[in-house]
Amino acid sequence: MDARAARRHPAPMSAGIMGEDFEAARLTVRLGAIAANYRTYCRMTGPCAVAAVVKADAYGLGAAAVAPALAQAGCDSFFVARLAEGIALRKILPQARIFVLDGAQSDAVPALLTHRLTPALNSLAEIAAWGAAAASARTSLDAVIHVDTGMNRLGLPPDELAILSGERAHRLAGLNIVLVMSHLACPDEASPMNAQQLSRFRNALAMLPPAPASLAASHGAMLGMEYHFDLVRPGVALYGANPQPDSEKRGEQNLMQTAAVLTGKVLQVRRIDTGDSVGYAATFRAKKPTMLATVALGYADGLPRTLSNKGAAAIRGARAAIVGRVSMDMLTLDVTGLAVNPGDTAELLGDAITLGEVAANAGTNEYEILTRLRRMPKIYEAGKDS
């Protein structure tokens, strides 16, 4: 549909009502925009397949109504950090392949084959308890193998990978592998480091039966087709993580359409004269008459503190500048010259202010901005791309 239709997790809502259903801040999820952005991956990437990163409630934005809107989209094969997650996805997409990169730890096993979730075997332990697993069932169980090629994380080293060569046969009994995959440490960087995990990877395979395979995620689909292989993995750039980031600096437009809008309300107007300070410790103070907003969003709704007298918001399209500490609750902003008033939206992550430039400003990266933002009340936009 051409008009995008807003609700509110779990029940629908339409968007703009106030009285008792005034929101001082609200974090809007575009589903149409991810389930374009795992399209636009498609076209890029393909004729590989392409798997959806939904970690962490889908990058705080909610894995309920983001796996969903992903798999209607196309998507069949999903990757979780952590057990419950797993769980929680399979309950919302029964048929879906779901990959747990925390693996099979020995107490996870039991759970893991409830639910049938793929665990990523980073080791030789994990091997051996899934394998056990497959044993006393007597079937065959799905796998990853994960190998470290560098990044010194999870996944095997280089030790356990030559053993798990030599006795691949007995080691992986019972075992059905599905993926081999590996982590790259620099994919947005121009690092050296990049080539010499693909030579690695490439090392790793040769030593293991075939199977297909996956090394690059959101950043590493864009150094080339030689890192795609069979499965690329996005996350952050499903809600809009520019995956060249270099590009924003070249003046070139972000591939990925905005995902997550961040507003908050504007609370009260008013003007401090020269010498007046703004917020806790006075680190700000006005060098002339100065108007101010002061805006519900703070970092107990997961913006960064680090953003004070740093970062900046958007009143209908105009910029103002963040000024004095960002507190708990709120912010304040240098409004003078804008015509703001009380009940008016700032926007402090979205179109205007982009994801890339709100993580470069509070010194940090995408991933972490996203997953900060808890507190405040989610709608999701469906649009016409879900």
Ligand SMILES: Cc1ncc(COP(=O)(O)O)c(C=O)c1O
Second form
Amino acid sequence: MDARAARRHPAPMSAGIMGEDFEAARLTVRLGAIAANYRTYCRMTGPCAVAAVVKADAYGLGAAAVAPALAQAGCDSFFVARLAEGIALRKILPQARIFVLDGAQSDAVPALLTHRLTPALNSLAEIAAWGAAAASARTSLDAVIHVDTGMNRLGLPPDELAILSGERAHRLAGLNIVLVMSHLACPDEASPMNAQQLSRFRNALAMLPPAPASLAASHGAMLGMEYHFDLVRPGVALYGANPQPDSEKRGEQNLMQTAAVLTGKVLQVRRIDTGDSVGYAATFRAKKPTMLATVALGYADGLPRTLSNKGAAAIRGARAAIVGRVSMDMLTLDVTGLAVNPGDTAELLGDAITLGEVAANAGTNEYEILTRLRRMPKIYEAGKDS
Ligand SMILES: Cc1ncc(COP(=O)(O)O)c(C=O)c1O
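What's the form predicted together with this ligand like, now that we've got the form predicted alone?
Below: every chain and molecule of the assembly, starting with the one above.
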């Protein structure tokens, strides 16, 4: 790592308790990899535009550092979930288009206007609230129309879309529709729902005034060009997740670069005898003399406890299994046969231990693994791409 290219963002507690220069566990965020992943999406989906989803603090990696790196890579449109995320992002990116997925409930309207945020309008009520804001400001306001094509979560349901279509001149007065969007429920599977939602989305577009359209996020963009429309909105793939999960099973390389590397320091190394147990509830018992390394990373740091006796780490490229329960601040590795010393660094997520592998071992998805790490002390590596 180029020390000049690395920026330190300690977690709030770390300065007081540990001193700023010592973090037993840390998350290294490769901004260059995130920028490269963004450019890969631009190449794969061009001429379609690519926005970046940076909700949940850029999936735990820190929007304050990640969003400017994406902007420098050419991204001019960003999606957040919460109004507060949009307000914070506006301070960092004064010129970007910022879309707020939570929408425009009437109490959110004043702040949306103040911070020049564009809501994804999810219902006729939100369309009315945003239209009323345009009328009272005697101006036209940018808006996204979010139609629900089968997710049944957010967006105009079919009955509201039919009403909107019939009364569009009146209901959309004062609104400049910059995007019509929908969201796929099963884009990471060969599900018939994908084609069904595509067809419903096309029908919805035909019912609305002409406007740029967006259906696909990270995985949906890999389903084929017909899913691209005018804008794709990847999130998790920008942060390193494989948008073609089956490809790893076929032994193919992830097209995305690793963006998050989670490491912990080895605190202690010890030998245990046959029959000795490890950790709480003695869930691991040694079948032979075993060398253990105790690593300063636990579930309080965001590492799932479900990795107990399942996951693995890498120390100088060699893999070591997690044995025993992951506890609050520590985990134990079987390092038998490896040259490991206190002070060594163990990688729990990164190049050797992939995000997909960690998610599978923990019984969850890549999204949850990343966002659980949001409070880790972070080191930002700029890299050549940002
Ligand atoms: C509406 C919407 N668009 C795009 C995304 C980004 O999805 P992904 O992280 O799978 O690329 C999300 C994430 O949940 C979303 O809710």
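Residue numbers count along the first chain shown, from 1. A quick note: this is a predicted structure, and the numbers were derived from the prediction, not measured. Here, rigid core means the biggest group of C-alpha atoms that superpose within 1.5 Å across both forms.
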Taking the rigid core as the superposition reference, indicate whether the CA of Met376 shifts 2 angstroms or more between the two forms. yes
